[in-house]
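First, one chain by itself in structure tokens, the form predicted on its own.
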Amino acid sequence: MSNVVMLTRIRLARNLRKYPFPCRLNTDGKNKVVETVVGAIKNSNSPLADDFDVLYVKDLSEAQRISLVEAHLASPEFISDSAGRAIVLSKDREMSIMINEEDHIRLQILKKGFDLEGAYDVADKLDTLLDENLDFAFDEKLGYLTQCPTNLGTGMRASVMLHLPALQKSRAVSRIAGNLQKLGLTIRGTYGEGSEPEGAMYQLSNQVTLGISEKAAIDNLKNITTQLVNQELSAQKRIAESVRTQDKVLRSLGILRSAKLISCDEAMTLLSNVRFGINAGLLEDIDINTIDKLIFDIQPATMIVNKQESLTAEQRDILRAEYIGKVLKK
């Protein structure tokens, strides 16, 4: 989809029939859920059985927790409470399972680019494997039972991360958001509900899970995403003809290549400008995948985790500038 779609995510919410929802469980009960789910994965007839890590939130540093959010592997709500919570991660970090967030299981598959069918296929196979060893709470009329009624039914949230600098600049996103609600979709900031769109990155996802099949939800999201991408590309083409826009893109690249200090907010804005320039055909010597990797690598907590030492804000700004400059060096 012309690189407008950065990531695709399929998330499934599931609960175990024999346990109350996490909000009604004490720490011992949550630990039993963790043990049960991890045991089911280890006993599954899948390559996943030997290809995953289990991270217990209570054992993670604050930077490690936040880094999981920055990488879109965990939710802000999940890392806010460490008691009886764990996350299962595949080695390639394509799959994550949050245990005892709002529901007992939040299974998530992440794919680069626009691949809703591929992500759902993997999620569905893993869901089936878990179902062989776990007794999910399910009702013939209501579907999968979840703590929040808005997730009843399929328990599925399909979403795509979109880079929409042109639509953001033209202030069209607010108008689009209102229309999307009528179609059973919602558009949010970079890290989901309540977050801001950093670097013009937005999450578009389905809202309706009851009374609609997974295929119908995915098809609806796919169709609307295609329309949004076309609108963004059309707006990019118009904006890219402006000398001011061209100058902004080139200045952004120049700053990224030569800056000695750069904050995360500034870097996100400049990288967004450069990403726009690549997509609009204004820059040809930079791979857009390089920009996408930078966007995730320069996040504050992720930098601390990768450096494996505590860093002040200024030290991060210096390190960030050095790293970006080295990667984008001519």
Second form
Amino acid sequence: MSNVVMLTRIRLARNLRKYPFPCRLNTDGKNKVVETVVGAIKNSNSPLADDFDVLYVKDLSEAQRISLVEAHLASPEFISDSAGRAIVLSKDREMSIMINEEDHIRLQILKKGFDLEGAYDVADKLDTLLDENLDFAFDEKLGYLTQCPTNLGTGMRASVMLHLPALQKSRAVSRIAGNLQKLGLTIRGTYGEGSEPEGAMYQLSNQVTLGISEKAAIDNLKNITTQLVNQELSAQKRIAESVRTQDKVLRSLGILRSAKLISCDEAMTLLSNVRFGINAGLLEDIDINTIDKLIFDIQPATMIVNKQESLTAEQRDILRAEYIGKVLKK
Amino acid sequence: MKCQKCGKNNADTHIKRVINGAFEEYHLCSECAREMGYSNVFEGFSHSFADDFNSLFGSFFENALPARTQATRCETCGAGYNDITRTGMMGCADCYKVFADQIMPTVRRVHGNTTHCGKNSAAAKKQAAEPKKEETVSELDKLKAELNKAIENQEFERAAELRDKIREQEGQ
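Same protein, the form predicted in complex with the partner chain this time rather than the form predicted on its own?
Now the complete complex, all chains and molecules, led by this one.
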């Protein structure tokens, strides 16, 4: 189960009653919000209180900003503007708080594998502790008040990142996507664009936040995820029997082990094939966690940040091939 | 602004994303956005926001009834109703009260619902400790909800009646 679900994420949108929403705040106002929120975290009795980093977007290089998006810690919207924006991160990066993105606070819990309840539990506790020190904008009828009315109510987006190579191959994802909308959920590619995202990785999340409790939204997402995972697993079983599929998996591993140059797109596709091979029982001596770590580490900006120097596209492709080859060597 | 993909339709969807280590920003029409996998509730929202305002409130209140005193500006943050329809963003927490009549039909359509259910902030618990104040507020809310319903059902006479009642209450 956890092999199809790669990541679980809970995000809560909160705003301080005292300040206008970020779209009507100037930089001074935004800086005050950052100060207030960071102060509240320090004074909170939460696990985040003693052990966190605050990164101000204005102090970060372009690569550092983008790598935050690649690591699923910040949104593209967040790094599109640096004025009065900061992100608070726990040392293990499981907890993060974007300050002054679309809302004053976007609190996120990111967990490996499939653990919606566990992630919500952590988010809920952190939110309650912050609420003691910050006066959140809340209305009895509309719930948490958010800058965009699409987040009203619980302000919660729960999502799972799914690896669906077999459903993508059988072109079932777009058919499923239409039905999901009726169930209040939405699915889209994690990397790349269009109907066939890079590496067959998809994000499934709840759409409706008003009139449905956190628990009900999570149960709904959990049920649908479980069904999707089962569909994916039976499709995987079916296609794994074909010699063409087996050939593709083994060739993919061969290229990853011996290439001298490899782009991010190509590496993602091949890693996805290998990941599928492990899941379907075609490859036995590779740990799936190794593949998952590679998928995050080889993202372009993350590579630059880890190397701590600027790299051209070709230098990146050489470095990426070297790195993958080393990790996957027999 | 025209859509950056097809160059024909007007762009109404603003997309920010990271692809292959680079940050990109696009203005697309809803059709191209959908093709690229960006169809979501948000895009439909800004769209329907404008639709609602023009077709429902615009024609109904301006033509069918004498001009209704509707809030045009939020005193707390300075946001005008125009700012909200243009951006799809509320200016502050008080905007939800000031522009309640205008935005509730859209909220209902987006969420299929207008009443929160779930976690209650500490502030709400404090409010709940003052039941008297809450009662008056909820009665007014009830009237406003009825007004919205009447508008949706195109019961214009009933809507005018309710509007006067709301004015009376708000004036108290």
